[in-house]
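The chain that follows stands alone, in the form predicted on its own, written as structure tokens.
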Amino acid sequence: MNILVLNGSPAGQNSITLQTVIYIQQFYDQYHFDVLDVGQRIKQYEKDFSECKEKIKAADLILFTYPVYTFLIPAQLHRFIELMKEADIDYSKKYASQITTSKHFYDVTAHRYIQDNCDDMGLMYIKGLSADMEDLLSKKGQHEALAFFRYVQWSYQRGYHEPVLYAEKKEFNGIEPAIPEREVLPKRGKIAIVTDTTEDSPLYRMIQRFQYKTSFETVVVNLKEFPFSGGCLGCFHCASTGKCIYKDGFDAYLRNNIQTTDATVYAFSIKDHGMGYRFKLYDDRQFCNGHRTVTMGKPVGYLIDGNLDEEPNLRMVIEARADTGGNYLAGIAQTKVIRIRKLTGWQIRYSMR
């Protein structure tokens, strides 16, 4: 069996998660393990995916390994999965599983995210291992790591895998409503609309309708316009200094454009069962604020292009973001289920009193 390890940690070979793979490998020298440091080398693979493509084609089992970042995978691995989907590769006869390290804080949503995307690609998914950061130092943790891989081996040899979670989705055939007449109302506060959209999208028109109906001043913060130097490195430099090790100015960008507002509305299109690479990059990087989100304690709402009712794991992530950030979740509006009036109405006004 050829096993391709997609190491999603920005720490590369120093990744704690990767050490679990190295530990397992010494007991299974009959298998070939190959490691791609996708978290550390994502910029290179964006420019040239050929090496990755050949190694993926040669693999029988793809093993995603990564630390859990803000309920999901690191942004760098998120981007690599996008590249996997864009490549002309037949995944239908390949298996996949995952190993993560975390403090077991919403690791379930990260695992579900990987499983959902494996289903998209046609990979046969085998249930993964969720380890604590220090598990490998104990006999119990070592036993669990080997037991996990014995299960992977057993599943592979017998052709067993988890069932696909989603049935085929139905396209929405409704008619998008026109932008209503603008109501002239006194402005009672300021809302940051954080998005990554373009002006020719249904989501942009959704943002316009929200702006027309709300009684608050709005400022659109488009993540596409910020020159990110890269994804979070997990170096914890910001935990002591409050400043990110990158010099791209994201610290000031957050505090000047988002932290100064009274509430936040996130506007995104559902992609790959998540918010997309840019939003994951934003999520990971905003922990430069002393490992707290800049929206801590503020009301939040969501404008979503897509059907959230078909994405229970994404809904859990949205609820988790609000719960851990002490945010009042004012409402969620979808292009498939229009609730703009409700989101712009009493819920945000009540939460900003």
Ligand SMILES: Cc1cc2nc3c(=O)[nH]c(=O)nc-3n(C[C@H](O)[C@H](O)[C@H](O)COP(=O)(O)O)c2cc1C
The other form holds:
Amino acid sequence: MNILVLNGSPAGQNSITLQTVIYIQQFYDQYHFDVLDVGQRIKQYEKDFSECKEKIKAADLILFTYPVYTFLIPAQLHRFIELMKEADIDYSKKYASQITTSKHFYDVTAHRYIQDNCDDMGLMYIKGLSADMEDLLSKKGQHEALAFFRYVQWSYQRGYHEPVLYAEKKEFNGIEPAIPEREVLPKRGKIAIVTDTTEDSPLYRMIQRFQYKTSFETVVVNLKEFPFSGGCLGCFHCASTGKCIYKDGFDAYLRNNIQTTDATVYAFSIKDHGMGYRFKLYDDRQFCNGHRTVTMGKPVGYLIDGNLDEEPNLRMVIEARADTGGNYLAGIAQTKVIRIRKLTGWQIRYSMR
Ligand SMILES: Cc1cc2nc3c(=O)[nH]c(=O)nc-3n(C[C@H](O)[C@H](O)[C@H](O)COP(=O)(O)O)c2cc1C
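Form predicted together with the ligand structure, per the form predicted on its own context:
Below, the chain from earlier opens the complete complex, with every other chain and molecule after it.
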């Protein structure tokens, strides 16, 4: 069996997660393991995917190996999956599984995110291993790592894999409710609409409609316009200094444009079962706050182009974002199920008091 390890950790060969693969590898010298340092080389692979394409084509099993970052996978691996989907590759005869390390804080949503994306690509998904950061230091952790790989081997040899969960997407019936009357509310408060929209898209029109309907002042912060140097490197420099090691000015951008407002509305189109690469960069880079919540009590809302009802894992991530930040989740409006009036009206006003 040819095993291609997609190492999504920005720590590269020093990744804690990768050590689990190295540990397993010692017991399986009949298999060929190849590692792509996706977390460190994403910029290079964005320019030229050919090496990755050849390695993916040669693989029987693709092993996604990464640290859990803000409920999901690191932004760099997120981008790599986009590139995998764009490449002309037949995944249908390949297996996939995953290994993570984390503090078990929403590792379940990260695992589910990989599973959903494997289903999209037609990869045959085998249940993964979610280890704690220190697991490999104990006999129990070592035992669990080997038991996981025995299961992968067993599944591969028998052609066993998890059933596809959301293969057939239901079409929306197209009935949208009429635009309701404008509510008159006192202007007190400013809402940051954080988005990655392009003009003249359903999402853009949704934002315009929201701006029209709300009686609060709004400012649109488009993440597409921010020159991110890259995804969080997990170096923990910020934990002691409160400053990110990148010099692209994201800390100030976040603090001046978003954290100063009274409420935040995130506007995005569902992509690959998530909020898209730009939002993942944004989420991971918020680690620059030194892993502290800084918007506690502030209401958040969502404008979503897509049908969240078909994405239970993404809904859980959205709820987790509000929950862990101590934010009040004021409402979620979707293109397919319009609830803008509710979001613009009393829910945000009430929670701003
Ligand atoms: C930006 C960032 C976000 C993180 N988010 C989570 C998280 O949501 N849940 C969790 O359990 N651990 C989280 N962690 C901890 C990492 O998953 C953990 O340190 C991991 O074992 C690092 O593995 P690596 O050395 O392979 O990169 C986060 C770490 C960083 C730097």
